[in-house]
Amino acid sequence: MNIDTNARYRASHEYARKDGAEIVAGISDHAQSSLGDIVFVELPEVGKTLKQGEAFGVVESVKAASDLYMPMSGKIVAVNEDLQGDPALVNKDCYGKGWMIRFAPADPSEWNGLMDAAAYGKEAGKE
């Protein structure tokens, strides 16, 4: 299981990173290996504000479709529009080219509630 550490992660398998002002979300290695082969991935409109825990899209696989949810409250700036013609990307590279949104943070301070790299590590591992 590949984790970056530069990420904060929601026990739901969202990572959240830092790149200056804005946050680049997606979902983490443990997340896309356990679905299998990504089919599918719904982002939300640039512009709509979302808070936290709240379903931001969907991702679906030959074997499942789930949900996914904003790692902190934000308004979208960015969807990844390269996973509407290669969702396998998240397969590939979850944390580069297989980003799924990057947002302004609303609320900075949600940063330190989410899992660090080690403490989602532990959590990954009880699955």
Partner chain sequence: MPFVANSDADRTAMLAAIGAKSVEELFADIPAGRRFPKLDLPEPLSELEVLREIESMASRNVTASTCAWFLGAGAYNHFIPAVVPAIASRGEFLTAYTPYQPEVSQGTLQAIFEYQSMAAGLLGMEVVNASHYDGATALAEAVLMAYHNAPGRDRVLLPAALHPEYKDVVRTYLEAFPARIEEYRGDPAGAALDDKTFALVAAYPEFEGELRDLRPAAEKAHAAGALFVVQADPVMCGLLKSPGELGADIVVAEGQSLGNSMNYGGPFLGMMGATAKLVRKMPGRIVGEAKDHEGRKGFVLTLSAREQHIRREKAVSNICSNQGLVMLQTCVYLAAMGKGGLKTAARLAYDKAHYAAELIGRIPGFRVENKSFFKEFLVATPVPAEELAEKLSRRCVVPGLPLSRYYPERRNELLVAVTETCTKAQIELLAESLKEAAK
Second form
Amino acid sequence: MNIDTNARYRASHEYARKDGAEIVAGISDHAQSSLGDIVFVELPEVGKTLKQGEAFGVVESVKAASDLYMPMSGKIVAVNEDLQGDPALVNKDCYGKGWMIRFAPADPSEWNGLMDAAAYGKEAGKE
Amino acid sequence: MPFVANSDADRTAMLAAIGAKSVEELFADIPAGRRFPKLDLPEPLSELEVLREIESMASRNVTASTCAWFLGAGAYNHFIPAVVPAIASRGEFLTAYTPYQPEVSQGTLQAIFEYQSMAAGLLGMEVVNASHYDGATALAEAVLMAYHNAPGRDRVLLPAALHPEYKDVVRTYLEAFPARIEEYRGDPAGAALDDKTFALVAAYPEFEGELRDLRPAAEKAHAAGALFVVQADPVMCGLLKSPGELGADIVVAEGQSLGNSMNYGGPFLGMMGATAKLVRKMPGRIVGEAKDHEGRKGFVLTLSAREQHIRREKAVSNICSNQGLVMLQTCVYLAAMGKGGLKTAARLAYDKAHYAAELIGRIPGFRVENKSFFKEFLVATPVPAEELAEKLSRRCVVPGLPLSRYYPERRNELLVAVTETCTKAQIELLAESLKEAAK
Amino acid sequence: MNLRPEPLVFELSSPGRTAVSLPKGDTPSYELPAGLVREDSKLPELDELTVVRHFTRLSQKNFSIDTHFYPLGSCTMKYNPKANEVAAGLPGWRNTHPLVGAEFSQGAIELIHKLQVMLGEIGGFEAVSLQPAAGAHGELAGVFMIRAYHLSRGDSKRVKILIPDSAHGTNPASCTMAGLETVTIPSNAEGGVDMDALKAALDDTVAGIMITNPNTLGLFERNIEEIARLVHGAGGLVYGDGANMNALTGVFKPGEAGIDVMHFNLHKTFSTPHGGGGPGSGMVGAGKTLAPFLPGPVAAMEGGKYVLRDPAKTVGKMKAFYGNFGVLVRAYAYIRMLGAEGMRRVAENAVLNANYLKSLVEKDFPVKYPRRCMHEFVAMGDIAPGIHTLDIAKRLIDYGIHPPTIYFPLIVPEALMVEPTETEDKEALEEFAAVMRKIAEEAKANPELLHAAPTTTPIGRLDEVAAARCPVLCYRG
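Other form of same protein, the form predicted in complex with its partner chain, not the form predicted alone:
Shown next: the complete complex, the earlier chain at its head.
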């Protein structure tokens, strides 16, 4: 299981990584591998404001579909348009080219409530 | 015992093998007091006797086989080429189920793909699904789809002249959602759209026959940020512009008239098409092309993550069983009729309907109310239309639908439908009979 | 099975061909509406023989009940009597119209009425509506009725429906369409509803429970009356999903055991053909509490005549006109041929066949809940390293058997859900078991055979991932 040590995590397997004042989010390697080949990613409109824990999109494989939840509250500033044409990027490089959204956090202190890599590794290992 | 394969000897052997003393023992989980209740059903009959009984019931209906037929209103007596039932009654199609195992269902899957392709061309849409229960439920699901597509918007505009049963079904389906259903009169381009409207629905043609160019309405709907949903006559689309060409985002249609009998109202075929960008919001099964590891082309159910068996409470719809066999009939019908056949049938219906309107319009006291129509038109009658319908039906001329069936106050209006199956002589008989009955 | 690739109708098309002959116009011709005339309807052009050969060849690429053993669990793939087809095809049904008026369609309304009465008797219901077009459509009608009932009493806080985790996906999806929330109730170690979890979930926000009995594990819910009592005690109502009614005809009347509303699938239990996906019929029956809320219209007898009318507090119309009438004729013919004794024999033999087959198969394919089953059982396919249920299913195809339902119910890993039905004979069951044994041996000795399967079909396993990533949903010329 590959865990980006610079990122923090929700128990529902979304990661959040700081990039300047903004946050880049996607799903963890553990999540992409248990979903299998991803066929579609639905992402929110840029400019939308969402609360922590609110669904920002959906990721689909052939046999399953999962909602994607905001790791922190914030306003969407960009979504990864490449995923429309090539959703497999999430399987190939979930922390890099397979990122999903970039948002401006509304409450940066929410970061502290997320799991760090070690805690997430333990949590995901249980499944 | 019919339809049970095993003999008593087989059963005895099987019970011994599983270590049960009796068949009754297998039902021990059922509460004792509720087990094997008395069933008060009529005595069983042989196949011969049952068919005789059913035939005697069936013979008590007035049918288009023996009458001059001008009743439509959502179920139409169009011609069905013999090849359609011949193919659809093949056991390999009739007794298969949903093609979950593509390797042994390529027949059904390819037929669905061909239906999707032909229907998409006919309706002018980029995607068509594998069917809904009927045109009314297809419309209701289209309205729900438009509702879920536009969070924050809660208003849908229906034509006042939509089929009354379709209105009822839309109301039933939307009952649990905080959506406002409002009606507009006349041209949909004049409907009062606003920034809360998620869909403008238009009928092409309307229940009462009126046929309009929908392009201005499509433009207005889009300018207001609403989806333009069109309920169309699919036979007409063989002759006149498709709803897609006029700007529809979602098209629904009753496919009964494409190769299916009237069957006292069912099973019918709910057709639904949409633009490609709406496909993941679309309910119903969809078949797509795929390749196997050797590169051989095949067909498979796809985009299933929208559906109930995967998405459960978050599915776009609960639909599972659909109208597969009816869809197959329409598939064969469209292939058999082809471009030329459907256009000819539609043109015949158009000309015959206009001839009928001309004759009826000439009868003193009768007036055709439509400016433009396809195969069905509304007639103002000098006496209650229900009386005319009753008198004529007894003489085996079924003249149309008295609107009072749906709108009790509209007593003197008759909706007349004419298809390619009506002859000139029957049309003239209709006009003469109406004239005489109204005296 | 036809292994040759069959071109699409569009690829067989040639300009100017037609498969139909239509009458010449015998009336004057009229001008078409300006600006609306269409250039091209995009339909293909074929001659009649080409149409017949094309679709006949396609039909030969299907497995079907008429050609193969088809133990697709939960779908009740029983033989569809040919007499049903003759009955439904009579011109008196096919060529009559839903709006011709009650006086001119007495035969049709009579059949609806008689079928309502017979199905009501089989289910133990006060009243029946034949409106819904499929099982899921019946479920939707049922949850609409439950919602309408609570609202009619001014009780708007009941917004939750309890659903066991073994339920079909249509149950929760139907609730969402009726604006109700779904609460999942876990199963207990015996495969039934966990009664403690049920009790904990019951409060005054619960509108009702949806319960499939026998459940999707093929097990009869022994606590059904207790469940109904508890839910009723909390002010909720009980919905019965009748997908598995084939185990119970003449054996148990759900309406007498506390079920308030229930659908039957006429295309399963009552032998109407599945048609490659439909049409079905999902009639709903209701007890006294919910009968006034049934979808309309229903048939009744008034003053010596058959009429159609709406129940007093109907939830409205579920579709246009009166259900899938043609399917109703088939179900009517079936019940008339069987009678009370026959209906009971159907359930008895369905259950006997399933138990016999289970006993033959379970040595090689473990059954998670090994108690006596009803009309179907759920085994597991991961019987050797690297072997999954999908491999078993695909290998069955090579032996000429339609695979059982796979990966459902979700609570059994690697599920293989087998429903033989009463119309299969002992030899067919034994042959299936022998094939399963052979596959089990192959799985251990030669797993590649399973991974490569099927090899006897027009195509092998398809790349469903690529198909969903770049969907091609229409012919693209």
